[in-house]
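First comes one chain, alone, set out as C-alpha cells in the form predicted on its own.
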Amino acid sequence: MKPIVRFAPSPTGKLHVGNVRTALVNWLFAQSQGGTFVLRIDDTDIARSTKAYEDGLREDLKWLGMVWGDTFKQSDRFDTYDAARDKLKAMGRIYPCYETSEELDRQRKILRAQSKPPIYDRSALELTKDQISAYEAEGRKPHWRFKLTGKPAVWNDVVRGKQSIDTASISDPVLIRADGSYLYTLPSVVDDIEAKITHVIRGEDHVTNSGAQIEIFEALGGTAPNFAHTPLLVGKDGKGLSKRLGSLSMDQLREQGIEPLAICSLLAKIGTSDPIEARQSLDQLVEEFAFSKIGRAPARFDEDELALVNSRLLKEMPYSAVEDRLKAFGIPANETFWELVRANLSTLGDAVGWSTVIHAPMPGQITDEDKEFCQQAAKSLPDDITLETWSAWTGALKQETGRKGKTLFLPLRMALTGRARGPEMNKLLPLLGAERAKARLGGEVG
C-alpha cells in the first residue's frame, strides 16, 4: 500500500520553520514512496481561525513546492465528529466532568505537593444524579473525557523504535470542551480513519498523546496508523524557537530574499546524517530521504546557516532559473552578468546592486592619496577591453608605479565599483566598458 500522510496546520497564525519542517518530512516521505500528501486545515477553533491565515499557509506551501494531493477543512465536518461523539457516548467511553479549570488546577497542585503525578482522579465517574443536577443548576456545563483502559499502548515508531505508553499513567484526555467545541484529538482521529492515513509524522512532543489516540482509534473501529515522531527543532544555542517563530515565518523569510529551496535544503538535512548543502531541486531531496537518517538529538536551526545555504544555492543556480525574476527586478541582465555576480550574492535581490554598479552612472570612490594613481590608470586603460585586459593593465601599472597587492588592486576596485569586494575584475571590466571605467577612475560620474 502506498502511504497517505497529512499535514494539519491550524489557520490561527503564520507558517514558520517549525511546522514547515513537519510538512516537509511528510511530503518527502510521500513523494519518495509514490504516496499522497494530504493538507488538512484544522480550523475547529472558529474564533481564532481566519481565511487570511488559511490562504497564507496554502500560498507558503505552494511557494515551497509542497503541492498536496488532497485537501479538506475540519470546519466542514462537524456532523461527522458529532456522530463519533455520539458513538463514544453510547459505548460509555466518554464521560461528563463538571470541574472548573480552577478546581482542576488546585487538584494538580495538591497531587504535586504530595509527590504524586498530576493525573485526573476520575471523580466525575462517582457523581450522583443529585450532584449532577446541582452542578447544572449552577449553570455548569460539562466537558467530556475519554475513558482510557489503563493498559499499555505499544507501537513501533518509525523514528524512535519500539514505544510503550502506560495509559494508567496519564489523565483521561478531554475531547470536548464545556462549550461543546472539539479539542484537536477526536476530530484528528476521525479524519485519519476516513482519509485512510497510513503514517502520522510529527514532533516527538506528541509521543505521550499517541497512547491515548491509539485507544480512540480502536474505540471508533479504526486501525491506528504508523507513527513517526521526529526530534524537535531548536535554535543554534539548543534552546526552543517558540519565542522567535514570528521572525522565522515564511513571509518574513521570503521578504528577506531567502530562496524556498534553501529553506527546504536546510530543514530536510538538519538533524540527519546527511551533510547540509544546497540542493538544486526538491527531486534530489526526495531521492535522498530516509527515516533511518534522522537522529534522536534535537535538530538545530541556525539562521546564519540558512543564509549560507541560500548563498551557495544562488552560486550554483543556472541563469534559466532566475532570468524572469531578474527581469522583474528591472535588471538588464544576461547570462554573462549572472555568471559574473552570482557568487557574490547573499540573496537574489543583491543582483540589483551589482546591476547598478555596472549599468548606472556613478562617481568613482577614490581617496586623496590614490587620486593621482587612478588618473594614471585611466590614461593607460586601452579603449578595447577584453577578458585579458585586466591582467595586462594591472601588470603594466605595477611596473610603472611600484604598487602591488592590496595597494594596487583595491584602489582600482573601489574606483570602478565603489566596493571593496566583488566579482572577478577581469570579467567585470569588459561589462563596464572603457568610457565608463575611465570616467570613474578620473573621479567623474561614469
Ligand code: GLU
Contents of the next structure:
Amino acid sequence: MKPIVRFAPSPTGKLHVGNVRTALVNWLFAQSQGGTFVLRIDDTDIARSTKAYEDGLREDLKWLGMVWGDTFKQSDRFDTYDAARDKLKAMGRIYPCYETSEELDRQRKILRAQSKPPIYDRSALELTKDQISAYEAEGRKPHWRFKLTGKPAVWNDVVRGKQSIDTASISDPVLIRADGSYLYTLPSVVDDIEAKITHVIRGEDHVTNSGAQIEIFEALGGTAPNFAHTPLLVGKDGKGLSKRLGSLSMDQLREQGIEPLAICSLLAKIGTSDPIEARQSLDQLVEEFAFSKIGRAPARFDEDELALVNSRLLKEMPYSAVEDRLKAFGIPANETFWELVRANLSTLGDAVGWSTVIHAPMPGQITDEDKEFCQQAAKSLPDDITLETWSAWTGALKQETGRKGKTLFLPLRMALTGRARGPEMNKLLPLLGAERAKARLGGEVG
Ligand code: GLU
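Based on the form predicted on its own presented above, generate the structure block for the form predicted in complex with the ligand.
So here's everything in the complex, that chain up top.
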C-alpha cells in the first residue's frame, strides 16, 4: 500500500524552519515510497487564521519544491465535523462541561498545591439536570470534552519505537469550545480517517495528543494510522527555537538570499545519522531518506551551518540552475563568469558585486608603497590575456622585483579587484581585459 501523508499547518503565522522540517520529513517519505503528500490547512481557529498566511505558506512550500498531491482546508468541512460531533454525542463519548476558564485554573492550582497532577476531575459528569438548567439560565454555554477510556493507548512509533500513553493520566480533551468552534483535535482525526492517511508524521510535542487521538479514531470507527513523532528543533545552544522562529521564517531566509535547497539539505539531515552536506536536488534527499536515520535527540539548527551549506551549494551549482536569476539581477552573466565566481559567494546576490568588479569602472586600490610596483606590473601586462597570462606575468614580476607570496600577489589583487580575497586571478584576468587591468594598476578608474 502506498503511503498517504499530510502536512497540516495552521495559517496563523509564517512558515518557519520548525514546521518546514515536519513538512520535509512528510514529503521525503511520501516521495521515497511513491506515496501522496497532502497539504491540509488547519484553519478551524477562524479568528487567528488569515488568507495572507495561507497564501504565504503555499508559496513557501512551492519555493522549497515541496509540491503537494492534494490539498484542502478544514474551514470548508465544518458539516463533516458536526456529523462526527453528533455521532460522539449520541455514543456518550463527549460530554458538556460548564466550568469557566477561571474555575478550571483554580482547580488546577489546588491540585498542584496538593502535589497532584492537574487532571480534569470530570465533575461535569456528575451534574444533575437542575444544575445544568441553572447554568444554562445563567447564560453559560457548555464546552465539550471527550471521555477517555483510562486505558493505555499503545502504538509502535516509526521514530520513537513502542509508546504507551496512560489515558488515565491526562485530562479528557476539550474538543469543542463554548462558542461551538472546534479545537484541532477532532477535525484532525476526522480528516485523517477520510483522507485515508496512513502515516501521521509530526513533532514530538504531539505525542500525548496521539494518545487521546487514537481513542477518537477508535470511537469514530476508524483505525489509527501509523505515527512518527520527530524530535523538536533546538538552537545550537540547545535551547528551544520558539522565541526566534520569527527570524527563521521562510520569507526572512529568502530575503537573506538563502537557497531553498540549502534549507532542505540542512533540515533533511540535522538530527539524523547522515552527515550535513549540500545537495543539488531534492531527488537526492529523497533517495537518502530513511526513518531509521532519525535519532531521538533534539535536532540542532544552527544558522551559521545554514550559511555554510548555502555557500557550498552555490559552489557546486551548475550555471543552468542560476542563469535566469543571474539575468534577473540585470548582470551580463555567462557560464565563464559563473564558474569564476561561484566559489566565492555567501548568497547568489553576491554575484552582483563580482559582476560590478569585472564590468563596471572603478579605481584601483593601491597603497603608496605599492604604487611603483603596480605601475611596473601594468607595463609588463600583455595586451592579449589568456588563462596562462597570470602565472607567466606574476612569475616574471617575481624575478624582476624579488617580491613573492603575499607581497607579490596581494597588491595586484587589491589593485585589480579592490578586494583582498576572491576568485582565482588567472580566470578573472581574462574577463577583466588588459585595458581595464592596466588602468586600475595605474591607479586610474578603469
Ligand atoms: N495544525 C497542527 C499543528 O500545526 C497539526 C498537527 C498534526 O500534524 O496533527 O500543530
